[in-house]
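The chain below stands alone and is given as structure tokens, in the form predicted on its own.
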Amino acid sequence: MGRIVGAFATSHVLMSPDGIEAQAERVFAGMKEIGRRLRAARPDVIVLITSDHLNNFKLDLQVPFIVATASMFTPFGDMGVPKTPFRGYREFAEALIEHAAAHGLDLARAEEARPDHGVAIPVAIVNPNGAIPVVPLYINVAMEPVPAPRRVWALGQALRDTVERHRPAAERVVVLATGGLSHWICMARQGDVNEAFDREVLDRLVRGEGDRLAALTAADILDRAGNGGLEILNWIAMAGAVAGARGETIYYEPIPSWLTGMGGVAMDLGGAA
């Protein structure tokens, strides 16, 4: 059986540091630390749980879960991200689609996705030389109804089952969730950050209480963290893949000028060798 040897979550934007230089530096240092720890786990693949920002999957068709199956990805190039190609891992992506079905989860496949900043910024930081293949796993947060938190928790458990029961014994997998924390986009509260909710999310995760987050409703998250805060569903899926694991908050900064709360966590998987 394969092993999940690392699990992390991080916000996935970087914007102008003007006027918030110290905060921006702490955020970037935190992202780099997550990258350092991720690479130290020596993974054979990164499963990156994310959300598209209407650059690949438009409002005319949104499905709950999509796995990008290509062997090579070229970033979309939004937010100034270089269009530097990076490797995918078709065999793993197809295995996840196949075995998630046994959990009652129908995952759509995308052959031609061009990952936007939700994938490309984290990849550029944690996998700068492109040495580790990446499988993007998309969760719809763009169109109602979004998946229920309990459903994305089940998605994480299906991912873990795929790794542990259906992948080669020596395969090492890292799960990286991106997005969040609280932010409102194109809404009246744009620019607000709900620091109390952000810290509650971080606290639940590092205490090994991701199941408490899975007990929320999407409406709860929308009300307290905004439409952009629905990206916390990605974090809940990661927690489902390592249910019960505790962790550490690597960074947190509320940054209204970036329209969001910025945070990152690293889960403790017992010193996976």
Second form
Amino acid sequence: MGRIVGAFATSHVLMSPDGIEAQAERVFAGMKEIGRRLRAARPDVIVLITSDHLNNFKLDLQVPFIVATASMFTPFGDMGVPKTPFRGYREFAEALIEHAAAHGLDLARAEEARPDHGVAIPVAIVNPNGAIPVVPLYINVAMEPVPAPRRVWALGQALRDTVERHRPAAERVVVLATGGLSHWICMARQGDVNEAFDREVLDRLVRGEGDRLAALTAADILDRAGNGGLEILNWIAMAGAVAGARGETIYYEPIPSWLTGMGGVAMDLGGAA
Amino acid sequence: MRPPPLAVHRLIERLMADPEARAAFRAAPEPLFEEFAIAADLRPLLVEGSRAALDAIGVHPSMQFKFLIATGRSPVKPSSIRYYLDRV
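Show the form predicted in complex with the partner chain, please, the one above being the form predicted on its own.
After this comes the whole thing, all chains and molecules, with the earlier chain placed first.
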């Protein structure tokens, strides 16, 4: 059986530091720290749970869950991210699709994807030389209905089951969720940050209470964290993959000029390493 | 339920993907309105280009964000990711 040897979550944007230099630097330092810990776990593959920003999967057809199966990805290049190719891991991606189906989760397969900032910024920080293959796992948060939190929790559990029951012995897997925290995109509350809710999310995760987040409804998250905050679903999926694990908040900064709360956590998997 | 304005969304996708289209749209949007078969009553709203106007059309919030960026009205300060990535 394989093992999940690391689980992390982080916001996935970096914007202008003008006027907020110290905050921006703390966020950047937090992301780099997550990268340091991720690499220290010596993973064979990173399963990166994220959401596309209507750059690959358009409003014409939004699918709840998509696994990108290619062996190589070239970033979309939005937000100025370099289009430096990085490796995928077809065999792992196909195994996840196959075994998630046994959990009642039908994952769509995307042979072609140009990962946007939701993948490419975290990859550029945690996996800067592209040494570790990445399997992007997309959760729809663009078009209603988005998946229920309990369903993305189950997705995380299906991921864990795939790793532990169907992957080769000694395979080391890191789960990295990206996105969030609270932000409203072109909604009345744009520019608000719900720091109280963001901290509740972080606290629940590091106390090993991700299941409490899974008990929320998507409408709860939309109301309290905004349409962009629905990316917290990605974090709940990560928590489902390491259910019961506690963790540590690596960074949190409310940054209204970036229109978002920025946060990151590292889960403590005990003897996983 | 009002159907989504697919033609407008596709116009915005073009604007995001094509710098020349962005310049052309800012200079004279009518040829692009014609190309994408944008309904006549929507054109003044797109020229106005405010969030309220985009809301009135029913543009998806994420596509509104893209339109605002493409038309020089980005809600966030422009920046280069290089400021960070050069220090990874």
